[in-house]
Partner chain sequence: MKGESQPPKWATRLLHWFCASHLVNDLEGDLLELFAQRVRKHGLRQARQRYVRDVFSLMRPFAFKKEPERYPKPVFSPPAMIRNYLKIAFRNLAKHKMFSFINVMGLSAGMTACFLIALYVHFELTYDAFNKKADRIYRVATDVQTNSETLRYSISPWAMASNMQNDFPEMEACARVRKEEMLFRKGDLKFVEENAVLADSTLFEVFDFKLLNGNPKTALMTPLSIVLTETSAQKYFGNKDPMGQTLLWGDQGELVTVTGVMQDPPVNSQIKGDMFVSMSTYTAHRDKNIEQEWGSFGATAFVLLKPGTDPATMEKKFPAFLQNHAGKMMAEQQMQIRMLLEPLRDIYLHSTRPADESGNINNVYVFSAVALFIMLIACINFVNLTTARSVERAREVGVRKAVGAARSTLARQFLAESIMMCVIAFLISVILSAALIPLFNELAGKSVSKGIIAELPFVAILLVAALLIGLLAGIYPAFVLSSFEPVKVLKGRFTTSAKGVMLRKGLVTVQFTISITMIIATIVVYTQLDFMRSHDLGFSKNQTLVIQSGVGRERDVFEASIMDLAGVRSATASAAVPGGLNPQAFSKLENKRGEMQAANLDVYRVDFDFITQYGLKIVAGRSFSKKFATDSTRALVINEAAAKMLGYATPGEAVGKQFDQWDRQGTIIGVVKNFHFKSLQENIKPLTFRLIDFWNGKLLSVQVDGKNVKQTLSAIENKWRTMHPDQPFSYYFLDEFYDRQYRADERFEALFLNFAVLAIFISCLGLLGLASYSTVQRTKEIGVRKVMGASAASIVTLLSGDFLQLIGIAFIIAAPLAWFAMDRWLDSFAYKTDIHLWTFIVAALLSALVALLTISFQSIRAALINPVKSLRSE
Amino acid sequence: MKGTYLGEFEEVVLLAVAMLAGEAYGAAITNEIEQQMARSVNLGAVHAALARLEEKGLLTSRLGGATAERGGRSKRFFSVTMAGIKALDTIREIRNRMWNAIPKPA
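Just the structure of this chain, alone, in the form predicted on its own, please.
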């Protein structure tokens, strides 16, 4: 397993996979990020991030059944591992601590 440092885009992809709860595949993840962040996302960038997250042990994947709508190709579904959940929890704690440390205007 590689290091567990997450870049911003990797964090967003990991969050989208968690939100899709077992129904996360490339196009669905891309659509979820676009809806949540109101910005366009490149499918190739999502697949690259998914590969990195899987190498880090933060995601696992399985192939679904082949479908006619995809020309007989299978979808690869992603799920967040326990290490991925822990990484997301750690990031949330750090961000919350930093937000709480911002001085309030007088």
Second form
Amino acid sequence: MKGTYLGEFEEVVLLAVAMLAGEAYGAAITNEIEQQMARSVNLGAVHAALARLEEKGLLTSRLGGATAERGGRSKRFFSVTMAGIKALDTIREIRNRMWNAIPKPA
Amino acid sequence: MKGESQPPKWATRLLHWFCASHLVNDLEGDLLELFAQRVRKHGLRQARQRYVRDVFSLMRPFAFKKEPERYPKPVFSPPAMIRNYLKIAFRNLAKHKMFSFINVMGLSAGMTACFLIALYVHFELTYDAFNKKADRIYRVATDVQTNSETLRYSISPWAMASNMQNDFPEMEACARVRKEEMLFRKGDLKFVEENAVLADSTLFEVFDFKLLNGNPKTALMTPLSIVLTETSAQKYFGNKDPMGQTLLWGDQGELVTVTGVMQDPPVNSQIKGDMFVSMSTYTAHRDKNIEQEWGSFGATAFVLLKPGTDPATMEKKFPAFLQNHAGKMMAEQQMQIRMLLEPLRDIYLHSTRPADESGNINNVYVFSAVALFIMLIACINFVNLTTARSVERAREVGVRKAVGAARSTLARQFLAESIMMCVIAFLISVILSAALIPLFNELAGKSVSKGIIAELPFVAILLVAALLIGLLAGIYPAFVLSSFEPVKVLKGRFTTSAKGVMLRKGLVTVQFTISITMIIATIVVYTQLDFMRSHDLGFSKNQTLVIQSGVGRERDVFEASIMDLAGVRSATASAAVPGGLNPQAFSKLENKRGEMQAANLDVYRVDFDFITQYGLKIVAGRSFSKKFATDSTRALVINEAAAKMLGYATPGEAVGKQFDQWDRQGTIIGVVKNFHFKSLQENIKPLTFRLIDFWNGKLLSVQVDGKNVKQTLSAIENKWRTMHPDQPFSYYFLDEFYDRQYRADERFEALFLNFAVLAIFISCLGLLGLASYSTVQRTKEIGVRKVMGASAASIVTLLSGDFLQLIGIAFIIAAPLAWFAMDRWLDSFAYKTDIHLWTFIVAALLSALVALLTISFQSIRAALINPVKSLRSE
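Having gone through the form predicted on its own, I am curious about the other one (the form predicted together with its partner chain); can you provide its structure?
Entire complex below, previous chain first.
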């Protein structure tokens, strides 16, 4: 397994998967990120991040239901693993600690 | 979904092309879903753009990855297939031992020839290249023009170097060298060193010779200093340190001090020497005024120009420079000197000026062509034999195709086989080359290579070449073999196409064209050499011993002492003998119009009976005679060529005319018939004879009896040893010495002969393969013919006829080609044979005979076989 260091975009993708809670697949994640961050995102970038996260063991995937809109092609649903949740927690903790450490203007 | 609102099809196709199959479904789903949403939100145009962008953004490593294997590898996975190919290839090799042997032998013979020739060509092309500053080093050559002729020298006037140093700031350094025979002594050791060189102290500045011991700046500065090579240091001093030691130099035995030891010069260096004596020994010690002489030529000057100097601009300044320094002298002596710069790297191969060693760019071209042709012949064999055998493998191809092999897979299989064959040939050829290098060095007459270990880059190149040959030679057979239609092949209705047969015949013709050309060339080279060896030279060179006997009284005493030995017929002294070097003298001779015509003429300084002993014919006037007291200072004998140069219609007219040469004035007393005092490559030049002075004429030609030459020789040697215990007895036989001039041509002949034989051999290997194949193909036909009453002889004729026809065509193409090439080669000789008709007849008969012998082995066997057997063979 590769190191569990998370890149910025990887973190965003991981958060998006967590947010979508069981309804996370390529197109949906892309839409979610575009809305949240108000910028256009390439599908390729998203999938590359998903593949890396899965390799790191932070995500799992399963194939699931197809819709007409997708030309009858199945979706790959992603969900966050325990390791993924833990990684998110750690990041948040570090961020909080650092936020708290900023001296307040007196 | 409506037609117009669809994403670009090509992008989808692209996705399917690069994307791993287990991912493509899901990804395409995402793409389509996003596309549909974007059409609604942003419109079709933007949606399509985003679609394309997304497809391109998916071109990442994760998308190319194959799905991890869930089951053990299936039977037809690539490694197993390759193993199968290899197995089949080896089985094929083993099953058809004859074919495989012929194929691999031919290829490796061709490769070996190519490899060796490549070494040779590389050696020749990199002459002097070890000098890092080679591109800035030039030789200053001179042309000396008199009323009579232009002499093209590689040497230059003695006064030139020091004056150039002052006048040309663009010159960094100038080093002069002069090769001379010198006598060296140390205790009991005494050697006449043929490779002794006088060299300026700048030698190590201009050339990259490595001085192992001593200071390169000063080693050759002072008179009487000497730099030894490692080899010569070993020779004189053994393992002792030679630095500061002394040797006795020259006939007078002056002391020279060793001031340096250098690495032996590389084999392909123009300046070769075993002993380097400082030039100042000559210019400041032996001949003090020589540095001021413009009219005296002696040393070869090499100049090192500063970086960025244009030699052409420098050459433009030469006429003014010469006029400035030597103008008066040139006017007095009625001659014009012209100086020119020759780039160091071009001298060896391109310069036609006199040199110790010179290569010939034409030989390089000829041998490169020979190497290519031999390789071509070998490759043709390969293609021919492989395609010819295709019939036997047709079933295999059919079965493989029926089972599902794609055409590309089959082509790959056959390519791999041919590459494998080439690699085997490569391995054999490396071993062969390693074994042959010493022999080849001997054949080429120079140490072209130290051994295979020193040539690893070449081995690597050969490997690449082998792979390439495998690929190229394999392409056609692979293409043909993989194109068989399985249905036809498996039904057995398969015959070789007419096109394939034509191609094979064409290729055989090409092979034999090359071989026959080479045979004719070899015969012509041989006849020319034979012609030169047996040509009447105009003097007798047999049973003549030439001894380096010293000069003056010393020599006279020695000459007198050997005259009464049994077996010595006569002896005569001279300063030069035919086939060797002789000086040229600035001379003025009275010509037909009564003027004193100036010319630089070859000079033979000879004793009274030289002309008689050498069997030269006097055609007008008389020879030197002791009866005329004035002969020793006022007489000159010239040859017919000189008389002709002076404009006299008959030699008789020249007798009694005036001459002025090297401090002697007088009359021409006689004219000798032209004789070849130089090799037959040159025309006979005007020559003058004068009697020797007491300080020259150190060669004693002794005519001995044909019987007991050995005894006579040892008797002479004994005399020498008792009279000159301190000097070595050095001698040579005139005929060998004279023929030494043809050594380069003899080597050319030997190399050519070897490669011609090789070419024929490889061609015959191919022919053998094809013949045996075609007889096997026609087994049944032969059986039927025999049953119907054909005789064995008629069948042999039938089988051989086809091939002989090809050889006939090859001959028709080869004959004019060879004639043209060899006519040009012969042009480089002043005296040459004609190309005789019999040459072509012999070549034709020889090639036909060799081919017939090759074929007959197969065809006779086929003709004698019992028809019952061949007809039952179904």
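Numbering follows the first chain given and starts at 1. By rigid core we mean the largest C-alpha set that fits within 1.5 Å across both forms. Remember, it's a predicted structure, so these values are computed and weren't measured experimentally.
Student: Comparing between the two forms on the rigid core, is the C-alpha shift at A68 2 Å or larger?
Tutor: After core superposition, the C-alpha of A68 moves 2 Å or more between the two forms.
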